[in-house]
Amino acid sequence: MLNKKVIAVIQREYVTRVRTKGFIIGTILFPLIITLIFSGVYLFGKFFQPSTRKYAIIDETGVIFAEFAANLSDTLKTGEPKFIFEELKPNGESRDELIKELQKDINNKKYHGYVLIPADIVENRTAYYAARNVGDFEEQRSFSRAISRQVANLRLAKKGYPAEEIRDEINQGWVNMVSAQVTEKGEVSKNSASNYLMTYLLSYFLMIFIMTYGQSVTRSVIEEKSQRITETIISTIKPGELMLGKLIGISFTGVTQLAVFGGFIFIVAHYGASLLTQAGLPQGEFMSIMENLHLSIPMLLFFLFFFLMGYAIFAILFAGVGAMVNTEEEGQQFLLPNIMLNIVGFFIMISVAKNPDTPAAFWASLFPFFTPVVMFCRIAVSDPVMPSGAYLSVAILAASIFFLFKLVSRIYRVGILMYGKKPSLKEAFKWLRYK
């Protein structure tokens, strides 16, 4: 079916789209935004260095302050202390009076804030934090940990247990779990959090791209139909060939954009962690996940393959909708079920990513409208092992695309020449019987 006329339609659909400002800007925008985000984190971290914060500490127990301050003796990159703690004692005045004075000092910027450690903290396990702003949750969490450590020591001491010895034993007993995937060729090192994150992101992009370029087909058909361009075109080419050329041409636009995005994601996955470390970002859980991100060339090829297959099955439906309606507003009621099928597949993927070998995951990946996202997810999680049903799902999806194209092309050939008539499913079923 790929004759000269179809190739001409493919070329027209592709060239007219990749030359638009929207496509060029959109293609550049994604890598640019990601780069700006990480660059912004680094630059703002450099330009907006935190300064030393001074806190007043009211320790009604009389035994927690010293260890609390010692556990929070961190320094800034400039070498200055991160916190300065000053212990305040009532000196005959009540707690409320002391806090009122502190509130004035905080408003006058003598202190950034205060921490109240009540006398009954061992029993009630509640401390109080107040400051000019309370947006730094990491700081509050570090204060909570430091106080909790001392409270735990006091509780253990009351029971006659050697607190520090017990804590040392707990620390010595901390186990770092190193994960690996068992394959027929042996074990492959794989971090579960990094693997899940990569699978989730790629599946999300797959859903978005299928939906975005599928709807582009609808808009293209409606635009040509409303401007009466279709009447001229089909005088030289069959409606089925026009539909095929349009589908392929728009898919090439998506492939072009995916090639740029995929190359960028590949670079981030392989070199992002080292670049961020060199830029001065501290080691932590996020950096650990970044370091363990693995995106192979085969995985990118699977992504491209399932994009094309997913795009094909949804774009055929979108083309049918475009042929039935006269405006995009009319098409919304028919587009919604198609969009929901795509979204439901993504929601199924979220559960399948954790349990890719269950019977439910197997059968969900065989349903043609869920196959692109769900089966890709199963392959990404199981990589380098091919999950059960992978080849069967591709065969079912390919057959579904073939028969769906044959079916929808009947609606397309009639619908593109129908003007002014309000579309309905009943009318579309009539068109299916036309020969």
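Under this definition, the rigid core comprises the largest set of C-alpha atoms superposing within 1.5 Å between the forms. Computed from a prediction, not measured in an experiment: that's the story for all the values here. Positions refer to the first chain, counted from 1. First, how it differs from the form predicted together with the partner chain.
A movement of the C-alpha atom of Ile147 reaching 2 angstroms or beyond is seen between these two forms when the two forms are aligned on their rigid core.
For His112, a C-alpha deviation of 2 angstroms or more is recorded between these two forms after rigid-core alignment. Once the rigid core is overlaid between these two forms, Gly160 counts among the residues whose Cα shifts by 2 Å or more.
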Contents of the next structure:
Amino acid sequence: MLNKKVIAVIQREYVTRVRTKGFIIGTILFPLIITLIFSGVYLFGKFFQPSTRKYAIIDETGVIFAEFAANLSDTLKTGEPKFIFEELKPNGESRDELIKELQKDINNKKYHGYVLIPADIVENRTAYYAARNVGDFEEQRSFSRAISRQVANLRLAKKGYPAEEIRDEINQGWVNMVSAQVTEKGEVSKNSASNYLMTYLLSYFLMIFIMTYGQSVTRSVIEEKSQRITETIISTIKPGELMLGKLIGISFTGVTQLAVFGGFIFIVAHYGASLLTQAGLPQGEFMSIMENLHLSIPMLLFFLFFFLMGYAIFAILFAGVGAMVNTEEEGQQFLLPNIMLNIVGFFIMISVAKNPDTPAAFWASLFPFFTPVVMFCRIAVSDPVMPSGAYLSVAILAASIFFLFKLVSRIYRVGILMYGKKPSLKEAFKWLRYK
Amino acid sequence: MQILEIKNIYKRFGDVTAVNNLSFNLEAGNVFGFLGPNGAGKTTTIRMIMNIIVPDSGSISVMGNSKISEINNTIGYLPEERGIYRKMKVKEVLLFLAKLKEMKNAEASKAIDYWLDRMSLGEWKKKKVEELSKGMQQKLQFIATIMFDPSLIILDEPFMGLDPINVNIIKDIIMEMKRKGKTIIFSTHSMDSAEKLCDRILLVNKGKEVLSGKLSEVKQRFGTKNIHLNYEGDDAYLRESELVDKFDDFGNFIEIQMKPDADPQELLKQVSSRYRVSKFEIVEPSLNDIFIQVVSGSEMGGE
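Next up, can you give the form predicted together with the partner chain of this protein, since the form predicted alone came first?
Full complex below, order starting with the chain above.
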């Protein structure tokens, strides 16, 4: 079936597509945007770095300030202290008079704000914070934590407990949970959080890729039909061969794009850290995410495999849609059920990711239109163990692709020469029986 | 050599019988006019010859081969529904179509350059197809049909949408192909161009053959010959002549339709012995007349 003519079609589909501005931009843009986002986050972070903030503290208890200031001795990235605290003691004036004075100082930018620790804080457990802007929750939380710590200490001391000792014991009582997955080859340590993140991300990309390239197939068929190219081509090559060549050619485009993305991710994951260090930049959180992703080569190969399988089964449907309609607008109506199939598979994947071994997960992954995304997810979560039904589901998927191809190529054969009225599904079924 | 043998083919689409028991043979080296009004089943028949659709019954054999896929690369086909990838460059698209005919790259490139130059499209080689005018795109399609030197060329309405200059260019090439011994099937509803080019014709209507044979024979068969006559004198004699069937005075000349089996030479003798004749012309019926006569005749049920 893969004769010279089919190869010519594959070549044409691939070359004309890879050369388009859309493809080049889309392929280069993704790594570029990711790079820009992360360097942007870094640069903006540097640009909008907070400066040292000066706070006035009114400590009516007289015993909290010292510990409070000691607890908040963080420094900025520049090495400057994050906060400067100045303790204000009333010089005979009342609390209200003092605060009025402070408000003026804050408006004159002498202070960024003030914190009032009332005398009855141990009983009432309420402190007051006021500043030029109060948007920084993080900062308020750290202030409140520092005060709480002191208040807790005071309350413990009041009852005669040894506060420092208790705190030490509590700190030493924190337990670290090490998770591992039991496999036939023994236990494998695994970070479940990053594992799910990767699975979701990859499954999501898988779905998007399958849909994007599937729709390219519809567009390509409609192009040949609406521009009346089809008859010239199929007077030379069988419609089934044309369809096959088209499907393969467009899949190569997808593989090319995946290779570029995969190569980018691989380089970042493996050399990103040392590249950043060489450039004299801090590695930041991005690198720790990348390292936690466990983007193993087998997983990328599984991704490629399920992309090709998923693309195949959906693209065949999409080719059938293209053959039946005359314009992309007409195609929308038929595309919707296809897209829904893929999206339902994606939602199933979300629940399957947490429980990959339930009977429901097993059966869902056997349904050929769900297999690519759901089975990929199960494999990724269960890695390195193969989940139940993996081989069976792939076999069913392969057989479905084969039969669907046979079926749709019969519709395709008739449809690509039908101009004018869009057929009803009933008519399309009639085409199946044409000689 | 029989290049095409079609035996009793039928094709139905739902309730419509597009081709109804059509049979014909075609010898190599002819220009064959496949004629008929719109919707007569010409395109359907050609699609069956090209194996784009399959007849419900009957057989088609091309060059003694019933599997057309094996000799596909020796057939050039210009479909009526034609178009070309608009986003591709001119030469590129031709190279692709040449590859579909399994031409070698170097050979294809040479042939494409030759034909582009000959069709005065040489400067457009690297332009995108969408930048070309409609006529130019038509010529491009024609090049795609003949560039691989096919021995059977099937042209479905090749002059559709072309200006007279380009019609002439294509006509010349068709005649050149004929001289080289190629067989050309030429489907059209324009009788005028068929009359100029064809050796043999097959006229179909509603999927059925209504007329076929050598063009000259067909004309003879429908030779209710007319005579255009100019002379000085009254017409009393002619109106009563036993040779004349119908008499029409057009002012500038008189048209006479002769009785069947009447000899024009006899009429000329009689007329010239009585009048001073300034014009005596035997006019063959045009293919167009025959077409209208036959098609309207069959439409009225007089098949």
